[in-house]
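Shown next as structure tokens: one chain only, the form predicted on its own.
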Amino acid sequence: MGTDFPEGFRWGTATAAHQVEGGNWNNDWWAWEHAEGTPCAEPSGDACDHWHRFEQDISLLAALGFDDYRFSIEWSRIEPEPGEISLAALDHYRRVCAACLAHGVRPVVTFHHFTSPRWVAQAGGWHDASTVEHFVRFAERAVAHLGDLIGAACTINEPNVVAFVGYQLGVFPPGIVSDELFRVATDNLLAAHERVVPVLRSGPGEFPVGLTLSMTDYQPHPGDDPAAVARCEEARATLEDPYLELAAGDDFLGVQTYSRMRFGPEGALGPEDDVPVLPMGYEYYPDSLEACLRRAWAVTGGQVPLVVTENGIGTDDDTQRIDYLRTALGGVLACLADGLDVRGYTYWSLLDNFEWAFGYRPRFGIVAVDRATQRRTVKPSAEWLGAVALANSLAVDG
């Protein structure tokens, strides 16, 4: 196995609107951070003033050798009451693409990355049938605007997690725990995806579109017991395979992972002995992007081109930052030899940001923030990924 990516291959790195941006106020995350009883660590507050410091944060990635920069859309802010479209939100994100493209950075557009305007919401949030309807007025308006600049668009980011964590762990918006409205939530997010696409296909613009999906590399243990492996399995088939199975008709498929998940036969098991727990709660385990990449090809039966749209690392140990992103990286390579059709490789995120009900603590950043001064400071794994990106190879460590 060579340590050469294939011409053409796609380096990026990337962030979402509420993550990164500050003040989305008028949207469920918002109004969730500041519930009482929130699970929340912290709210968002100003975040990293990228709605105010996008051209100097595109600047750098750029400068750094990216050249894709996946970010989202605020929904909350383009349609801030139902069917009033603000234009001049509208024209903020043209000026983020144009500044992408100036920078000869493709812009990769997210339409829909957790969060939803607040009157969404309150009319019944992804349970509730109407936000199809929304979704897909909002994204007819949306491209409609910014479509001839888009290099690669992204429905749904991670519908998976949005319905499971919403509606089954009651941690994400709407905070419910039921079956039944999970699976009501899973059925509309996969009905807005698949009704999206061809809106985003219509144009204005000709680029390729496809769902990001959240991917965990399920492992039974006892590895021959048939309890623990019907558990993965049950797992997989609730959470990811409607979603691999809906992205047969994508030009893409997102994969995005960062970790793997142990079931024995009774269920769930934590972390294993002397493996490194991150501050998310979970394994130090970078082997898990090759077997999501190979899993989402055999389930796609090889027809979709994939793109690891997420990977990375929350910690503050930067060299282990860098070891991590070595291994996974030599995943996507052992994948390329074997024949898979990987097209490019999103580091998440730029900055530190915002990780939802973990607050600011987990550090998945390439950049390092100062959110007091709003300074960016570049750290050693940024610049490591960005000389493997110049060079489309893993051979700069040697």
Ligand code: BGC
The other form holds:
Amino acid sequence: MGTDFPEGFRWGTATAAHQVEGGNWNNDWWAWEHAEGTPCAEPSGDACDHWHRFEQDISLLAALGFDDYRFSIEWSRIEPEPGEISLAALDHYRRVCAACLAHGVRPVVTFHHFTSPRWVAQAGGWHDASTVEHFVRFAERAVAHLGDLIGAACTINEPNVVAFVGYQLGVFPPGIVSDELFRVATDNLLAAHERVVPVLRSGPGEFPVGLTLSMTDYQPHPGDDPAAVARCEEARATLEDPYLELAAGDDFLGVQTYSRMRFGPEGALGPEDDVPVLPMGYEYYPDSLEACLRRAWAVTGGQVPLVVTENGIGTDDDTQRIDYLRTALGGVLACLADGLDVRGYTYWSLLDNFEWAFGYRPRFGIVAVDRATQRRTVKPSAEWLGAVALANSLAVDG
Ligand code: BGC
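Cool, the form predicted on its own is there; where's the form predicted together with beta-D-glucopyranose?
Zooming out: every chain and molecule, the one shown earlier first.
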């Protein structure tokens, strides 16, 4: 197996509006951060002030060597009240896309990354069918204004996480733990993706459209125990397969993974002895990327090109980040050597940012942010990954 990536392989880095922009007070997450009794560590506040500093951030990622910037547009800014569209907010996102293009970077635009306007949440949120209609209408308006500048579009970020963490773990809004509402929300999210794909494809502009899915390397322990195997199968069947099946007709499938999960016959097992545990509470496990790419490819029957739309590590140890990346990217090379059509790798995240209920503690960024001054500091991992991107090869370690 070589160390080079195929010609045209794309290198990106990602953010999401609520995690970096700051001041997104009109969405369900801001409300959740400020509500009594939720598990949020702290409010998002000014975040990384990316709303004002996007130009500097885009010029930084371009200088590092990346060719894609994946970011999301904030529905609550674009449609602050039902049917009321802010052209100023849409124009802002035109400027973000234009800044990417001016730096030779492809804008990869996510239409929904976990947050919905407060009025959508009040009207029922993802467990109410009205949200599907509202989201389709929002996407129509947004793509009409931005489509000519979009390089690739992701419909809904990790719909399986929105449903699972919001309706089974109760850690994301609406924080209702209910099997029934989990099922309804899942169906609505699937329907929303299916409805929005043709809307985005109808342009203006011509760009690939896909879904981004949170995947986990589920591992039975012991490996041949039928009850443990069944637990893994159940998790995949509930959280991954319906989305993988739906993605079959899309232009690409975005694979996003961070770690593994081991299941014993009785249920989830904690981290294995001797495997480091990260600030997110899960194991350091960069091999999950290869496993998830292979599974996505197998379940979609090798019909849909794969793009790693998120992969990364929240750590204070930047050397550990580079080690993680080296192993994860080795896994991508192994997949490519076996003929999997993997088109790109996107690191999560460009910046240390608001990690949802965990607040600002887990640091996923390749660029540090001093939130008192908003000063950006490039970490060694950013230089390393940028060099890999420019060489299109893992052979950069000297
Ligand atoms: C999400 C990001 C999040 C990242 C790291 C993904 O599930 O799309 O918003 O920050 O994981 O936890």
